[in-house]
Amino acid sequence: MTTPTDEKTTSFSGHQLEETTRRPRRIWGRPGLVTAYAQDMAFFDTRAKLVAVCALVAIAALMPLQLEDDILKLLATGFVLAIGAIGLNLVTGYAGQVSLGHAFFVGVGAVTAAVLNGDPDGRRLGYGITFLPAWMLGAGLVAAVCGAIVAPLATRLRGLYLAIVTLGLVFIGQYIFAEWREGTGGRGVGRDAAVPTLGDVDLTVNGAYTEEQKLYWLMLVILVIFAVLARNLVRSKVGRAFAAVRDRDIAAGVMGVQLGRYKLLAFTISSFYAGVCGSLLYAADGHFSPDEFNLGMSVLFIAMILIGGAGTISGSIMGAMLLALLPRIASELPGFFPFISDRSTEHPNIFEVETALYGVLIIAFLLFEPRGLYGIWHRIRTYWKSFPFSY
């Protein structure tokens, strides 16, 4: 497929000046053939991608009419986790800045949303903002501000040192969340999460559709919006600067890339995505505890981008969905392997197997497919394009 851009040629012969202009034309076919930079950076550079994405979104939108509510709840949680994974992938996979403090920003988003949405006359701090986009974006902005405050450290540190500094954010956050009882409820108590409402419609109340169906559609729409925004970001000037910093920051600086500016931008955008993720993560459960924003959550997000594929938006979504469904997959194993028990008092049980699968998946992908699930899909796509040839 080729998409020639406007091309203007000027030739001078003697005293004659000739100017011709060609209008852009879109020619579908010949995959992999690119003749213009705009073609290479197009959102959908082939018709197959456009059709496949539209079909996938349509199938996802119709799934609530066929699946059970408990599976829909897991899928909705996976959509929210995918938003957080995309944010981490922007700073780690694209900008090359290792961050282990993602749980802190998720916690900031969850607490901010709960405070903004909370009852002003309740036991906890609340401002009574019920409009979902208001408290969701407010949570993202507060988390982004926190990320911007931490980001200057990224201009002085990298690699393991940066990872250790961001890891310290998790422990600082745990202390703040546990001690700020008015906002978080305190350790072991927690508080009610923000209630998703659109106008007069409470999405947590069953009506023509169940709570799980409405939350599923809501999270799907929000994920599509944020995935499109992230995809547009990484193919822009900012995204190319992120890639340059990731590949070799010294060379990027020599070429004129402002390292401090783009590292700051990467952390800020990543924190915004984490804050939005935290604001929606507990909408289905309706309650959260400050104990949940720990190192385990940060490792969970790291695992999502490692399993899904670092440096890819679609890989972030695939990794998040797989890990969100992992508890359900583990619960089905006793039917195939009788020696696995569904009781926590017996060994081995599904909870132990789930933890083991979690570690096995990370090790297996790092050893055999470093590009993650996206790498597997890329191999299949490449084989299909080149069939029956091997090159």
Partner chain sequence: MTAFLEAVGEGLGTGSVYALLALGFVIIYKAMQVISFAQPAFMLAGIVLVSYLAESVNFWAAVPIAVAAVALLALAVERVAIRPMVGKAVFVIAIITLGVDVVVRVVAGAFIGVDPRSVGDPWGQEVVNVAGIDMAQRNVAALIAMVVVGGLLFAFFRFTPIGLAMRASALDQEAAMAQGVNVGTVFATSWALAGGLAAVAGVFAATGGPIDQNIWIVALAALPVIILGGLDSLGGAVLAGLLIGVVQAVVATYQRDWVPSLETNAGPIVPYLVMMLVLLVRPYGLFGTKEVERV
Second form
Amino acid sequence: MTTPTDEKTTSFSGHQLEETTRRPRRIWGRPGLVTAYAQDMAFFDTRAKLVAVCALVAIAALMPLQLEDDILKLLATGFVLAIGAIGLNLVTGYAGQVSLGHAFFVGVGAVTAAVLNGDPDGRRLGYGITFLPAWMLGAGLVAAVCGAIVAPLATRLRGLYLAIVTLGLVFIGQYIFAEWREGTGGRGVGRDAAVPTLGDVDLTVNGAYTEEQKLYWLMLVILVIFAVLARNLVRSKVGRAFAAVRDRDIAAGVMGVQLGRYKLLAFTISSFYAGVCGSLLYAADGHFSPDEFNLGMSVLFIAMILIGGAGTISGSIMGAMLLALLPRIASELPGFFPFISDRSTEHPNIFEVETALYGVLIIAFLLFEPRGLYGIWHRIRTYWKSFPFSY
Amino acid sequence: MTTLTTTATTTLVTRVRDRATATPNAVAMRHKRLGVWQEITWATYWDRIQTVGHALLALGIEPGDRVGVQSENRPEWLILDLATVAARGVTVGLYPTNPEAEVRYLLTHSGARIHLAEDQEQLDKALAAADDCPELERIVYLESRGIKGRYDDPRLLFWEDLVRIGAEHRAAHPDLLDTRVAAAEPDDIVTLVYTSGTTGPPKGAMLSVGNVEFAAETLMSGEGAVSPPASESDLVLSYLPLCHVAERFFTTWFSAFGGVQVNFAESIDTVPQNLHEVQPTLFFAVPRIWEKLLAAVRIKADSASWLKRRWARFWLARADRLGATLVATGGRHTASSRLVYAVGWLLFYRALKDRLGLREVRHATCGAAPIAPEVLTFFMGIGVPMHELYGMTENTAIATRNVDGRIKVGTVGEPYDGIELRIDEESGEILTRHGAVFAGYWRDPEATARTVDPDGWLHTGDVGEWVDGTHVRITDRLKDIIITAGGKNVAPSEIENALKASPYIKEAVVVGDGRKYLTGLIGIELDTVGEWAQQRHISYTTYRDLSERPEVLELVDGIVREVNERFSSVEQLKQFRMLPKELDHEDGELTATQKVKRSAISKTFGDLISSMYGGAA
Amino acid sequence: MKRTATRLGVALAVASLLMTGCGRDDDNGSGAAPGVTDEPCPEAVDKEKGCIYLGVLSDFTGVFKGVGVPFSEGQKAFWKKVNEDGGIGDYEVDVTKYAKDSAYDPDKHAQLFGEIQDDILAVAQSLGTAHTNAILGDAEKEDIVIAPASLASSWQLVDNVLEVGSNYCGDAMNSVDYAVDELGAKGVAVAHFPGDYGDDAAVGAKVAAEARGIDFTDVPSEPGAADKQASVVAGILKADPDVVLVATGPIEMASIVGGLAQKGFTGKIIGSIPTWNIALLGEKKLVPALQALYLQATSFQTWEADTPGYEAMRAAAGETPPSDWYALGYGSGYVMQAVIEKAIEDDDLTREGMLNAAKSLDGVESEGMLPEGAANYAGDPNDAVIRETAFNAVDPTTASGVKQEVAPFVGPTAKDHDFSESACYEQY
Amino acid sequence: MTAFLEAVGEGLGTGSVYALLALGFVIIYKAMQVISFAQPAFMLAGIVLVSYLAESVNFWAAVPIAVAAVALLALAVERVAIRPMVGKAVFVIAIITLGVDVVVRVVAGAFIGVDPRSVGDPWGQEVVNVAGIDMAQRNVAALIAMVVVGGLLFAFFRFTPIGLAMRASALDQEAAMAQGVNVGTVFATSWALAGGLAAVAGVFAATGGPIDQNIWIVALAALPVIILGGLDSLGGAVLAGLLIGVVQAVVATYQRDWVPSLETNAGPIVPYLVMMLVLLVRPYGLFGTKEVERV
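Structure of the form predicted in complex with its partner chain (previous: the form predicted alone):
To see the whole picture, the full complex is given below, headed by that same chain.
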């Protein structure tokens, strides 16, 4: 164990040989010639990434002009799920704290948003706040507070113990949701979700653009914002502390990373993302019920980050998109496999196949591509990066 | 050549100073620390030179005093070097690989008063030798790890402390160094470059301010060594030992004279990685490096996935043809070859060169030892403009070089403009005479007299011949020429280089002086042969084990046969043996520049050699 | 790197060209109303006719799959018969293509409705009360008429919901009145699912209990077998009522009956219509208890009913296992058929036309499939509500496992209750 | 008092089911330090098998056949989906078992069909009077089954070579391997045992009334049980299972008296609340061994 100060004296970094005031310059055509730490940790460390991401976002923004509404809706749902998946990835993929309680925080977000946004004269509790950012962030904040309350218990536990305790959170949360009919509408009934409106425009009403198009754009914008925030977080000191805690928490503690503080932070931020995800998740359907926030949803989020790629923001998004599109993919299967029925009275039918496919996906990814979709992408990228060789 | 006056001599130092004034914020050098290439501007560079220069003054360095440096390439090397020149001292470079005995010899012989040892490893060597060096007063170290608090030798001085002394001195006597700089004269010795004698102890060649100035002017003007001349927009990677004259040229002097941005490799092991990152525009390498690069391409292409392998083979085959065309035209593309190359560049060569770190290279140079023509051809084929040049420490590396468009592979090119070069009719030895011929060997007038004749001709010791009346071809070192029992003169290096062109062969030593026929000692390249063996599921433990595998013997036998076919029967190897170990500087088998010491080899492996001539193994 | 950038640039250009060059297909087919096409149905009898698509949002895999599956089969049989008899006007009707499984999950229900809403003329089946409420807002916006597979007391308040039969609330009132009048009950307990369905029955029972001045105990239940019902049983026993109303699924009902029987309960247990499933007869140990204690409150007849409609249905069913849910699904078709016919008559086969047709409907000839006075949406909602309830008892000898025990009657509470103000469940 | 004791009796019955399930979890955990989330699916598979077999053969014959079949199924799952992952992060394996759970549950659930099913148990809702306390026969049967199975397990671990190997492997896997224990066999046996235990537990969870495919949720209650008992303690699993069962039943009985405002049955969350309370004091459960951390 070396002390960090020892390192400093080994060369002349103490003196003015390196200037820190000057902006690091990029040397054309030499992406490897990193002349500043900031450059190495930059959001887009290569030009290609910048171009690719911009192109991808541009294409995504143009999609509603081309795709049918039903697909747009799935994609929009995927975007929202991706926000939640990013949140879970922050605490589980980056900080290594396995949480099976994500559904609870998503639920807190959904309920909070619905309560804030709800009609004050309606059947359920509502405060009539229509300003979208207000109820969205409000939902995130309340979820974050819940996360912060839970964190101290979580920081005492590790691994599978933590997983089961967070699972307990889901059950307790469901109980509370079911009890609080005023806010949630109660089990098996639910209530109307927060309605996304911008100014006077209700995004759920067809106008010059359809509901699906408008929601798609809304969710895309919000996802981009939250993905950028998360990416910035993980390339900061906090992100490195998370990784240290994940890789070996005791070692991280010895090195001066305050374990409790960073675990708390991880849970809080993760819960915030979950809350935001929850506030938007039911915008398209306009309705949710507390039964939603169950173990299955937690597993769904875990599956997203594992299938997408643990410890990557882009993986979270890929995983969320895949799982959002899975029902649609499954519904196309009977066309290819005639033995799969689309009638629920026959077996095997697409409903069963869809669920089973989801399980099979989880197993297959973990068995064959433990790094998930991101791993596949990484391999493709490496293939070209290592061109004309293989390594 | 600019005017040289005694009142205001331009030296390396004044050139750095002028550049720091003109473009203070331009990048002078980069070194990689904690994964980031830290940049040092000309202003900082010059500032540090002044501070360290003041420190040298404070420590009492007088004109002509020697300052030793034993360190990997890094900014401090250059700073100390130029600070020494500023103080009118003499820099003595040591190879980081120099073992303790050689360090003792060099420090004693040069009489260095101050010595810079990079880290604990170098410091241990210096300290062990220090007591035998009465003139050695101070040992400065750069890396304090393992030293601070453990060593209490009063002569030790941490670099930071040296800088502090300098800063204090500078504050107290701001003009002292400038005065010293202004007093510089063309005859001032700038550096002692110890030639890595393949025979006998190293000799310290004295290079003067005038030598360096002349050499730099020659390189930088007209067709020079690189055309257009090296400039601020050029990048070089500094990775060969700085105490060698070639690297000193490409790093320190190119930087001072041309403003080239110097990038220091982290270590010799990371050169491929650093090369990839830096993508230098000018690249100098010794044949050994080029051979290694070639071997890496071959091996990696062969072990790539199926599609990539096919693709690489196809384009490498095209590259062979392109190379042949370029060799025939002297380095100029024909219309059809240009077209093929353009397509190939798009689909393969650009990526290949990028991986090698040679994508931006506009001028690649090979020197310091003979190289096999096929290596040059290969690199020309993939679009790396290769130029072989020739020079030596004693003429400050100024002799001949190939010029774009008039490249002749197999020759070292044409003499520079404005120098004299002739080949002795009788011995075939190459002689040069110009302003950069050195001032003599340090404390060895006898050897100086042997090398420079009264007319000023430098006897290079290399045997050469004219090709087409314009280009020079080096046959071999004069003293390496083998005269067989049959009385035939054979130049072993050509055979050796032909063998070493194979990616599997690292060392080849041809033996046969006074014998009936030629034989060879061959050392394999552990990386490539190891890979080769792995692919064939041949298990092995050590280098020696691998060398002695029958499959490997067969492989080498094949290469030897192939090479033999290219030579007349007297020049063919009749027998060969595998070297049982990797040759090593520390064991005295190689010089610091990785050249084989034939005498040491014939002594160490005498048994092996005699076994090839019917003796007992 | 430059190459990557170039490649992406090209890809982007191509993509944007594709997207702007050929816009998406914004209109829905041939210009007719959504869900109405000139193309024949996928399983058309007469390929010359167009097709009307009706959506089905049912439970095929959830708690009420025992209801949803036979209900849907009954519907299919009904429309098959209609199509074979020449369809409606120039159209045949399809209830298969847009049949979705909500698994008795209101959110999935809403989501599936969003998926099919652009492709259907009306919803032929929306199973569940909370579930139908979850899509009501969107359906009203689009004038989509819904036939619910739910008997909540709120439907008569909504124009675009085509309710049939008595509601849970009224059934519960009648049950309490029956218990008081015929069984002399002094106390009633209600075990019910949380949510609109269970609450509707609970409120009905509560209103009646208050009106009749007997003890009332509310015992919430939740989906799940014996382990989940243990506390329900404990709660009921503690209240010690003479009659227990149950508004759950069949499994829960069976567990409650079993649990109460085990503890020696001797009163009556009256379940809402969805509490019965013929599979409970397979529970041999339980059948005696069910026979002794259980009654099913309903306004519909059972499988063996002697009406022309039931006769036709039994013929259409063929080998299909008998189920009263099948009959209900079959019978509900009459209402939708009447609305479509009227819309065609008005020459307005659109969603608006359907809604107008529905609003003006004042009854339907169901050949004895539906209760008297069903499908009256024209008049005052309170008058149109069906208030009569019959009780079925378990009878393993019958096809659907139950047989009418008490003929339809209207109790005093239900008779006087004003159903036009708000739904019962909202008063929970 | 009678009501309380009856609740305890009820609780011992469900507690026995939890204990049987928890034993399966713990056996797998001891073998490979993984929580198998596939246990609910194996339980469901067992129930489905028995419900079908009971139609052709009788209940008593159906149970052993189903248990053996589910054990084989678990064996197959271990071989296909788990064995290749040995040595990977435990959490990853745990998630794989979640995937297995989903798949097996869908397939088993498909066989339940539309209408509720019954395992055809001989007890139904019959009660037996023990010292003035009415106890459901099925609860008594579950308790007896749990004691018998527990005893057999004890004997298995104590007196058979493979049992010994499993104990050795649980103590120190590498040392056991060095002594010639085939760890693969240990893994396989532990999965087969856990699968069989889940099937037995399922049978008793399904007695007393008709069931549908949602019965698997019962198995989730075993998760807080194993945490409470300590992940690696077989005895802890049994005790915690019974404890949770009893607490759950008592809460269900008295909840309306204690907190009348609560509408929803708090039974299902009681295990988690108890678990969290215990973990605050003992982070490794009541009987679990503290994990030794090496950096």
